[in-house]
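The data below hold one chain only, encoded as structure tokens and taken in the form predicted alone.
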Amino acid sequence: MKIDTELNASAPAVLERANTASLIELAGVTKTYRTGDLAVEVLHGIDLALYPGEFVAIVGASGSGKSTLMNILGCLDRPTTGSYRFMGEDVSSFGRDELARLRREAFGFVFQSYNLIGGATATQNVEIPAIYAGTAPAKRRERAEALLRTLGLADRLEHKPNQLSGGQQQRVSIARALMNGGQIILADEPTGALDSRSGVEVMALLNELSRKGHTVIVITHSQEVAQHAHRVIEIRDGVIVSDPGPGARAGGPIAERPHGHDTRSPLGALVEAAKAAGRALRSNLFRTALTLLGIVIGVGSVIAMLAVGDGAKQAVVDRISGMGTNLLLIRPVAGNRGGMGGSIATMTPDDAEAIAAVPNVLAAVPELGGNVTARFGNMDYQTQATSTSAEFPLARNWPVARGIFFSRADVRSYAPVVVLGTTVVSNLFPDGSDPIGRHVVLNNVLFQVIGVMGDRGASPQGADQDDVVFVPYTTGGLRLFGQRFLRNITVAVDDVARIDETQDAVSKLLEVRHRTADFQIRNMASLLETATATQNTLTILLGSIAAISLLVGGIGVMNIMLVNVTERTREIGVRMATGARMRDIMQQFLTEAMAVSALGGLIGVAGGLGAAALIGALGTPVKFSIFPVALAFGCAFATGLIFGYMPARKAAGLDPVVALASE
């Protein structure tokens, strides 16, 4: 069996050192562990130098401090005390980063348990060195491939750790080794969960890699594993206890490429870890679902709860903007006149005729209404008389839809003529016949019909504004209500921006007028202002209430990250040892819960979208706009980037050795 030895990762800067200098050389090293004030030293002071090429094996029993000194060895534990020479350059103060770069670009790990990535094929768990050392994806990919099929494991490419025998793990978990140039293959118990046929086979595969200029380091308990090594080093409570030293060498040392810069791009790191985050979601789909569920819920809960705030405030705006933002209404109330009881009957035609010399003032409208019977034919209807004056449809901008309305001559010859909302040529014409022309009895008086009014829909205390009729004041003062005092006066001012100067001037002419204020005006485009902001304060609470259901499905991402990062502790020690940095498995995990909150966004649109349309098919009133949509989408992105990073930052902080000892 022949092993393709090209490497494709750098080495350190340090193995361009003479080949004949040692490799690694420990001095002094101490490992002391602690529990609380409990301190237990493993190692005593382990002198050791290792040379390229070397088939070493380290033997001892359990506790004797093998696994340990392995862990020291591969850069995956600093000693306590003491020095650690790498090709002559002294790693034990090297940085967390610094030594994932040293394992990346010198170390292969074979372990006994394969630590193969589960939800990961046998090609994609081989090229894991390979993404952390920059490799373009094309090539790292044909490079693992070629791996595998000169192990054996042509057929298997494709085929996840539980659809393979032990054997072929262990042929992944070397070819991973591999992957980077393994100059230094570091196999802790490799035969150790193998049957006898399976660990021949691997004992022989790391033959031929010594062979080749692997340096090759074994850590076994047995000695039948041990009589294939060059070298046996045995180690005795923390102690080395025989060491023959250095042999003959099977093979000269492997070339090595000087060390240059992590050539990942952000893109492509960030491409990586995107793709690594979907096989870990797919793995478990109905928990990825469930924490799905909350951020569809909140995306879908806001969207659906500012479309409906949204819609009532428009509809508010709508109808009041409808019955125009140029408008002063001008009511009587109770004054000081006549002591108890004084009447408001204060209200002339003639006020109006004095307003509309106001300057600014586009038109003053009397009106005087109450409730009539409207007959035609055989059909009575009771409905809400208007008598105004003729500049009615222009301050009021209510526009007649057929025929015309009454003019001023009309209101000056006290015409017996009407102009009728279209709910009450529905009730009185029910047949659809054209009304214009007909005549009808108002209170028993004949009145003709010249028009008919557009639709207004119905008004923001929501009355049916279409429910009237309109008469001349004159007319329906003197034959329909007796009276010449007025309900109102509407005033039309020209320029809106000038509309609070035009009601102080109007109030202050009544008051001359009346020589008392005995009268209330109301700006329209301030209750326009209010009654806006009270619609925006009630689609904010909305809205607040909706954002709890985002803020819960958050901390249900946070959670289940929490339990990703327990459940994976054993694969993020498999990343750290192939080479992954804190900001790799950070922005690894990061990257999850972002994708889980994107995608759980983009669902809950569409939710949000489907719901408030459903609503607005029901006769509620909903507006879209893309400010809500994209308000709640970014804060599902956001929540998954904030509750995400204390995982991602748990997971980033675990101890290599720590992490692939979890269980």
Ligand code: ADP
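We call the rigid core whatever largest set of C-alpha positions still superposes within 1.5 Å between the two forms. Fair warning: this is a prediction, and the values are worked out from it, not measured in the lab. Positions refer to the first chain, counted from 1. First, how it differs from the form predicted in complex with the ligand.
- When two forms of a protein are overlaid on their rigid core, residues whose CA moves 2 Å or more are considered shifted, and Ala193 is not one of them between the two forms.
- Glu367 shows a C-alpha shift of 2 Å or greater between the two forms [criterion: core-superposed Cα displacement of 2 Å].
- After superposition on the rigid core, the Cα atom of Gly108 is displaced by less than 2 Å between the two forms.
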Given for the second form:
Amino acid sequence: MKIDTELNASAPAVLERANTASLIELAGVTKTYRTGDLAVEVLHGIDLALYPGEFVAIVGASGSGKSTLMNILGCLDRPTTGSYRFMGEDVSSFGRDELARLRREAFGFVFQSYNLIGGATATQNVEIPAIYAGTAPAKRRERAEALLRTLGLADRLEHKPNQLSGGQQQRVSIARALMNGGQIILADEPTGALDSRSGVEVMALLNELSRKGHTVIVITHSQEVAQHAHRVIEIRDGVIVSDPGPGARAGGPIAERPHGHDTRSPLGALVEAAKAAGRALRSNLFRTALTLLGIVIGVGSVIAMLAVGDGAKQAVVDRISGMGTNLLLIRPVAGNRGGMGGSIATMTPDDAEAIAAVPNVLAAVPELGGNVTARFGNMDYQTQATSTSAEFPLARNWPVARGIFFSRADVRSYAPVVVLGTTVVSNLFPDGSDPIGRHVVLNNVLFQVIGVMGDRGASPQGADQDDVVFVPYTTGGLRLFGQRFLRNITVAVDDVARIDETQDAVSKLLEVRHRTADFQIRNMASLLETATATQNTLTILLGSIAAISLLVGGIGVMNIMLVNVTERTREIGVRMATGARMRDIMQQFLTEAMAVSALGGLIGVAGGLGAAALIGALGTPVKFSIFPVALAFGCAFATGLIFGYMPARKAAGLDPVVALASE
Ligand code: ADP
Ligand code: MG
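What I would like now is the form predicted in complex with the ligand, since the data block earlier showed the form predicted alone; can you produce it?
Time for the whole complex; same chain goes first.
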């Protein structure tokens, strides 16, 4: 036939040239597999020279070492001993990524089981080697489609592997082998899984490639398939038993030496990794959703918990500062003249008057109090009475809402007047009638209502501050409590900047007056500090509980990524065979983990804010701030990075041969 004449005509000249320009040269190559203590030598000193443009078949019985040889030829595996020269260069010193570069630029693999990536379309599968070579997306796609068209798959571009016949899948895998040029096509039993007609088609295709100048190496157990090749090398039990030497077209177009520099932009690589991650995550939506859920709950709870914690803190701070930050609170403490509980008999209204004369003191308000029964008509109500001075509304920054507060004159004259808190008003006057001017009875003493205080709400401790009535301390001391010792004195200072100085002065004055420090004096600023510290502890507690759930979510991500790596070991092998570097694989799985975490983080942020808003709507104070949101999202992202790292490293560290051989 035509091929024969060609062969006869050109062989001698080619041989001469081929001797000087072998493409691949193996010398004394052995391969020993070690499993545990057992070492089995599978190849026993292979010497083999392959020349550009050859169409070679390596034929032998099953188990004779053909695949082992092919893996070595294709730089997927290294010889145990012996040398491998690729275009004259010894590759035994090459690192993993350098071997990956050789595979990417020089080799194209065709496998018995096609090894297409399940979730990707025909075009996407063909594009893979070009991704690792850094070809621009548009160019890559164009070439992939052109190759598929040439191979008769014009109407199957967007089909997934499981929508294609075996013969079609094998053609897709041939297109993939050609994507980066496919100078050398290595086909391991390419027809092994095909019916005879498809098998013949595939061999014809390989023949044609060889005619176009590709070096084609087919590995087969079938003499019949081997006959398609121009040089049939027979291997038996790891030894080459026959080799006719360089055959037809050897020395055809001299291959271009792989250039070897990396043309990819890091950003492009990242975009590719993100796309692959998206595809992988979409291919198992339910699993992705469950993994997401862990992160969503983690991030959401961190945000909601911190919002609640911060809200509680803010509420306390608001209430305390609402009382005024210019206040000093003086309480008697049990001294040598100590009494019982809250009524320690040391401080008197005279102390308050003396304090009022200290510089920078705006007002010093005495307070004594106790339980009283308030009665109006047939309504009875248990409440607190506070006996105080006319300056109370000023010092406490708590004005009356209606009527008036009692005056200094009222205090001096022991006037039986009362100012009611709103809670007391609503209990004594449930019909909403105006209490001002009415008379109420407090502990059997008649008082005239002259005012109603403004609404104050709950105290920092949660008590209702409006459940109170105010009477002049003179009247209260004499007629309600029968004693004039104070519960506390509230001092309002004029200039807050000098509050410490004033506090010292007041403290000294009282010590002199009492001849002992039988009181405690605190300013609102320090009270605020204490309360804030308490609330911070609470927030940290809530936050750490939430952080634990984020950690659990992260472990979920790691778990699923490990499963992913295991499940897709074969895919990793394919990617490595097509030239993926370690970091490409690493990046792919890390990106996947981070995509899950980041997406979970985003949904979690939305969910957490929503939950916090709901809690807020139900009446619990919440406070939104950017910090917890950034923190939680950042944590989710970091979780992906940290927990994705181990699986990704595991994937990247896989041996290409082992990965390809996995189920
Ligand atoms: P062929 O492709 O010719 O059928 P292989 O190269 O796959 O043969 O295998 C050759 C021999 O090496 C076989 O006996 C096989 O059991 C053994 N072998 C192949 N791969 C491994 C491995 N990873 N570990 C241990 N033994 C292996
Ligand atoms: Mg085999």
